[in-house]
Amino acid sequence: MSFDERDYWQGSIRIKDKLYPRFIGGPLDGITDAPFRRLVREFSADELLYTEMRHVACVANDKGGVKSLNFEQLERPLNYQVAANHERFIAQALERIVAKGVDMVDLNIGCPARNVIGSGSGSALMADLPRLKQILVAMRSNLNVPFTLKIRAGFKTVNAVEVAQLAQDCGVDALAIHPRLQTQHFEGRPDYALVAEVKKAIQIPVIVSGGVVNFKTAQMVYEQTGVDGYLIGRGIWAKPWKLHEMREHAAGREFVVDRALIYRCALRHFELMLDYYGLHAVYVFRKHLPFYVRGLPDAAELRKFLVTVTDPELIKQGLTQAMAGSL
């Protein structure tokens, strides 16, 4: 590693007049809840979050019951990810977000989900500009903190360069690409090539979204691409040491996974569910418990038994005993 490449990893990307480590924690819809931000808290307490998004309309008229608006100032710095179809209830559910304190609020306009798309929202607005324009300025007029964007590749057809272009008019701070097209959801190689193009032709930082899951790959995105920083997003799911693993790497340290750690982390992480849901943790949990296990050698059978009991304390203790090798 020369010494330019390893001055710019131990830098930050700045957004607006903050600094972040380069390694983001993205949004997965029903997994990157507070409770798995407060456990990756544990490991990294500088970096960047992303709560999971939400549509403008559902926080403006949150009444409590989604916890839209159920965050914990430990969780910071956040950023608060929103999908919008159009100007109305934009004014209202900004003034929310930010009277609740965050750090700044993004705008996803790369969701490819079907759901969202039929609405207008996520990945569609990158087919509609003059309706993505008008909600881009409302945004930014309602703002007194940083705003960002996350992008796709294109709708239909490739235009990530002139929607960056119109975003940074539009006095967007930052902006993230995930370099698929709606059409391809998350298969394929993400276009790098397409980054890159995008980061040449804007001046605001540009955030990599897609195919980045530890340090090595980063390099490579880097070597190609240029970016500011990287947004991890299934790359953290069960891993909530991720971003403090991928930033030793960057520094030359080492960092070891094992099965005590992996383990400590899982018991952790249900407590903390817990603590936010009652006892539906339990169901909820059970999404999370694969990827967790994934490769060990107990884990057939520590999954068998943790998917059917519903006794919160008899889970605590499978992974305590999980943890101790002891299973």
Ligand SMILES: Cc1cc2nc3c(=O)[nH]c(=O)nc-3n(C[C@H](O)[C@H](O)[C@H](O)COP(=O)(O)O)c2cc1C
Contents of the next structure:
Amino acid sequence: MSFDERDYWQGSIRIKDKLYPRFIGGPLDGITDAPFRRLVREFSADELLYTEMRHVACVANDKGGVKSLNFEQLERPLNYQVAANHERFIAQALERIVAKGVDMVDLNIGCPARNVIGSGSGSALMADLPRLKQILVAMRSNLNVPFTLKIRAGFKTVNAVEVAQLAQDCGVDALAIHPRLQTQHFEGRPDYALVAEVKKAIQIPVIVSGGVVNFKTAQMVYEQTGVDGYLIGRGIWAKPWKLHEMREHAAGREFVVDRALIYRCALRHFELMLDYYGLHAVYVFRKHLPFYVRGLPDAAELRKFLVTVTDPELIKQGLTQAMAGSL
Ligand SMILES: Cc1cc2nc3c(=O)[nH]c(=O)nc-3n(C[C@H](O)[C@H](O)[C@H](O)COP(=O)(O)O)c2cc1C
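Okay, that is the form predicted alone; can I get the form predicted in complex with the ligand now?
Every chain and every other molecule in the complex is listed next, the one we just looked at coming first.
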């Protein structure tokens, strides 16, 4: 690593007037929820974490904020992500979000899901720039915290550079780009050459989202794009240590991931989920467990046992025994 590169990896991303580590916890709906973010915090104190996307109408109409404002201050620094298809509800939703206490708010115009684009939000907005502009202006004028935007390469055709320039002109403070079209969903090679074009076209910080799973891939993406930050999506799933691991590797230090760490995290994750979801955690945890145990020698046996058990104490016992290597 050259002297300049080492400086870069020891540096930070500046969003408005604050510095954050370059590796950022990305939004994965249904996965990176409050209990998971709390677990990530046990490894990473100051890394920025995105919440999953919530529509501004849901936030504005949610009585007591139970369903949508489901985060706590200990999860900060937090970037609260919203979707919108209209200016309606924006002022009310943003007031509630900011009043609860967040570090910034993100608008997601990258979501490819059919029900989302069907209502004109998510990545559909990348094909409707007049409406996108109205929404960006409304959000900016209702926010006294930094405002970020998450985009794709485009909707059906590539227009990320144009959208990035519009975002900058409307006062967006940082831009994350997942360089795939809506039609590609989450598959296919991310277009890093497009990310490099976006980075050159605007002055606000650019964060890349897509295919960065460890420090080595971050280095490779940096060489191709020159971006300021890295949003880690699927790479953090069942790996709550990931942002810390990447930071250690970037500093030239080792970080060992062994079966004891994996099972310790799975157990802690389950405990945090029980606190948050109550007994329903038993079922929600079933989508995380296969990702924790993937590749471990006793994975199949343990998974078979844990996904049939409904008593949380038995699940904890199973994970504790696995951690000690006695299962
Ligand atoms: C299961 C799943 C849920 C996702 N949920 C969101 C979301 O709520 N908001 C968002 O901006 N992106 C969401 N994404 C997209 C990711 O944040 C990310 O942009 C994409 O997966 C590419 O990055 P990766 O290769 O690091 O996963 C989701 C992706 C997946 C696979």
